[in-house]
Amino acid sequence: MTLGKNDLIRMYELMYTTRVYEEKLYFMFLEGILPASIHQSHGQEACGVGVGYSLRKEDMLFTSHRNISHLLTKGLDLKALMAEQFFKETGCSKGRGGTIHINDMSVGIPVTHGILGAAAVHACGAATAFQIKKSENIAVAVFGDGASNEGATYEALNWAQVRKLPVVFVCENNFYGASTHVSKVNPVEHIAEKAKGFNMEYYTLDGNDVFAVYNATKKAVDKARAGNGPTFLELETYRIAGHSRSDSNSYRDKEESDYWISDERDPIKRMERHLLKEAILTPEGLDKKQAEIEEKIEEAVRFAISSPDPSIEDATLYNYYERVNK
């Protein structure tokens, strides 16, 4: 698919929405309004948007706890997502999932989670089912640099390549697994090189360039959909915020952080420059777009806070799949 003007504007909207959404969560957490901790993806927005934009609604995306850009790009409703952050009945998981365990099968989000390595395994399960059913759908697993060292991830890579599954593995390498720098736990320069041991096609690219992410993912998705097996993509990016809100972020070098925080590296600033340079948006149009997004997020917060809590009587619902005989 060739990206048109409306696509570029939409991709920017998704990136900016993710940034402002997470900033709103951050301040609500500090104010004691939000009932749970958060895991921000500040600085990584191009990854989720570039990956998600290459998928069909029916494709399944398995991701982890830094997930807002993935979810919104896949089509999850903003208000339903915000309500879930508050554990409300109107949330996409009926208030049972909160900030990490989010699902909406109508847009191909089976579940998000915080278990390292699980995304790769779950994606292989879905891809195996698609292959058996001769479906055109594909599965995508998104995980971090820390999860790339999990045994479950290696098992998934092996199974995917042996079966030539319709799956794409995406490692968002933000250089820190909690407080541990990637260089201390990886014997290779690029995480993607690990796929070489499984004879799998792999690429390392600039994860802060939404176009590079989209183009590489679209190529891998088309390959998987055509029945030609999996691809491993490593997106080099940077987590500006701490691992979670309990992380003081004091273990990082200031010079390193300043480099990634700069307008030259910031994925949203880079997208803004492109939109202005190509006259896709004017400065006034950009300001208007930002104001509209900020108001939508405030509206989502009002919706979430005013929504009802799940009832005690329904506490046992959704624990098990209920088969309906027709």
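Rigid core: the largest C-alpha set superposing within 1.5 Å between the two forms. Residue numbers count along the first chain shown, from 1. Quick caveat, the model's predicted, so the values are computed rather than measured. What changes on going to the form predicted together with the partner chain:
Once the rigid core is overlaid between these two forms, residue 317 counts among the residues whose Cα shifts by 2 Å or more.
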Second form
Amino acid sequence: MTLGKNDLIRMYELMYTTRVYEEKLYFMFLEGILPASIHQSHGQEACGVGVGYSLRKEDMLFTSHRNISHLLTKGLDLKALMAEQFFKETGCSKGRGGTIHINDMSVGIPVTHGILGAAAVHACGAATAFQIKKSENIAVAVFGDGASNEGATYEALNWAQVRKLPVVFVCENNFYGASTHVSKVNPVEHIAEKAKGFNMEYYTLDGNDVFAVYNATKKAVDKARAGNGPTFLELETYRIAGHSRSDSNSYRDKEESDYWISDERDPIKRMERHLLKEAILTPEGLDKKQAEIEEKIEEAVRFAISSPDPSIEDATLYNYYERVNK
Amino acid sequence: MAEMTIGEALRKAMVDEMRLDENVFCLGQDIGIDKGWGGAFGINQGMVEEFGHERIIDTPIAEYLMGGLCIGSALAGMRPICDVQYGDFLFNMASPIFNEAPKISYMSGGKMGVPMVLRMPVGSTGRGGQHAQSLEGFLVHTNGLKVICPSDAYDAKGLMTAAIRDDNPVVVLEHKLLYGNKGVRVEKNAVSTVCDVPDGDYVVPIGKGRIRREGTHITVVANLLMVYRVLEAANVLAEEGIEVELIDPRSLLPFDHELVYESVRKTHRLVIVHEDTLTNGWGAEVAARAAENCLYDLDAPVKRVTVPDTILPCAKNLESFLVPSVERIVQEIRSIVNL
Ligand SMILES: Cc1ncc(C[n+]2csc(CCOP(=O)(O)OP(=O)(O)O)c2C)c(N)n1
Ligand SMILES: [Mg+2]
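Can I get the form predicted together with the partner chain as well, since the one above is the form predicted alone?
In what comes next, the whole complex appears, and the chain from above leads the way.
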């Protein structure tokens, strides 16, 4: 599929929604309104949008903690997501899951895990199921540079290539796993090179270029869907905010952060420039879009705040799955 | 109706379910190799011939992966049955078993379940510290998991069928000495678990215990191999006029505490026998519940007869000393009855 005007606008909306959503969470966190910390993806929005946009609803996306752009692009309901951030009964996990354990199987999001390494093996499980069922669906695992070093991730890569599974591995390399720089814990220049050892096709690309991400993922997705096996994509990007809210990035190299934190490299600014240059949106049209999105976020916040907490009587409900729960 | 060992009954349950439901499949190490073993204990023998490599999947020696494959495939609508070559390797798949699979239902607000069965051989057989544990204590502390431990072929078929049809992760503890006492992979000192297994469909509900022997003087709760040791002990004691009521819980999680209370209210004495080590073994919970719910029905202290708190040895004499023997069980029961 070549991207039309509407696709570009939609991709911009998703990136901008993610940015505003997270900024809103941040302010609410500082104000003491939000009950939990967050893992912002500020600066990485093109990754989740580019990847998510290349998938069908039925494809399963396994992600983890820095997940907002993935979830929204896959189609998760904004209000249900916001309500979950507030641990409300109306949240997509009924307040039991919170910011990390988000789910909506109707759009192909099995519950996300806060356990690094899980995404890759779970995605292999789904892909194994699709292979057995001769289904057209594929699975995608998204994980960070840090999680790429989990043994589970390597076990997954090995198995996926052995079985030519319909799966795509996406490593969002934002140069840090918590406070540890990627160069301290990797013997290769590009994480993707490790896939070579598994005889898997691999690419390193600019994760701040939503078109590059979309195009590469789309190719990998089509290949997986056609039964031609997995691909490893490394998306180079940068975590502008701290790891979580209390992190001030004290350990970061100034030259490095100056390079990455600029309007030049900002994925959203880049998209804006493109939309204006190609006259897909006028400056007024862009302002209007942004205002609409900001209002949607406010609406979601109002919904979340006015939603009820889960009821005390149900505190131990759901330990075991029953079909009626649904 | 046919006579079967536990090994055969487990296989029949898997085969019957795979014929019935195309979403059921098996994965594990060495289970589907052509002209191979059919799993380390041969339980999957013959299955690859019927179902092919697509549904009998040989995995690499990668336990986290195996756990993850179960979870991911279950989320995608399958019902995986995983052969964990030795239960002890559960620690190599600790994250999927303890921290991922059992939490998916709760963390999703009850919207998602992961039907998956993990078959784990347990029990001391001269293999020492890393291939002979009973593991029960670790597992029964895990909310969201179910744990079953069949001790004869009828229960094995019925419980295994229930496990495959369950929408939650279920661990099947299979005692290496109870698989059967015939065939190629038979263990030294194996016990006969042969009994009649109906040809047709039936399930043994998970969470329901079974009275293996009726008696009036003392309630003994025991599982797996210990069921057979207690049965032998009960015969010895019967000659002395002591009638043992033996309960096989069959499921450790959830546990049929009510059945124990009912029996204790009748016999007024309680002994628990298990092969897992003492501290925080499942018997500790049974004792605590009995204290909470029927203390005034008890005429004697509750006694646990277990492997003491130790790593298991390879040396046969040490192992025999540590694992509750018929003689030790007889003595312990006698001492409680005579109090
Ligand atoms: C198994 C496991 N180990 C450690 C952690 C704690 N932890 C959470 S996020 C994180 C950093 C992850 O880095 P990376 O994979 O690069 O993702 P990023 O946060 O940069 O998006 C760590 C160490 C965890 N959640 N799970
Ligand atoms: Mg990182």
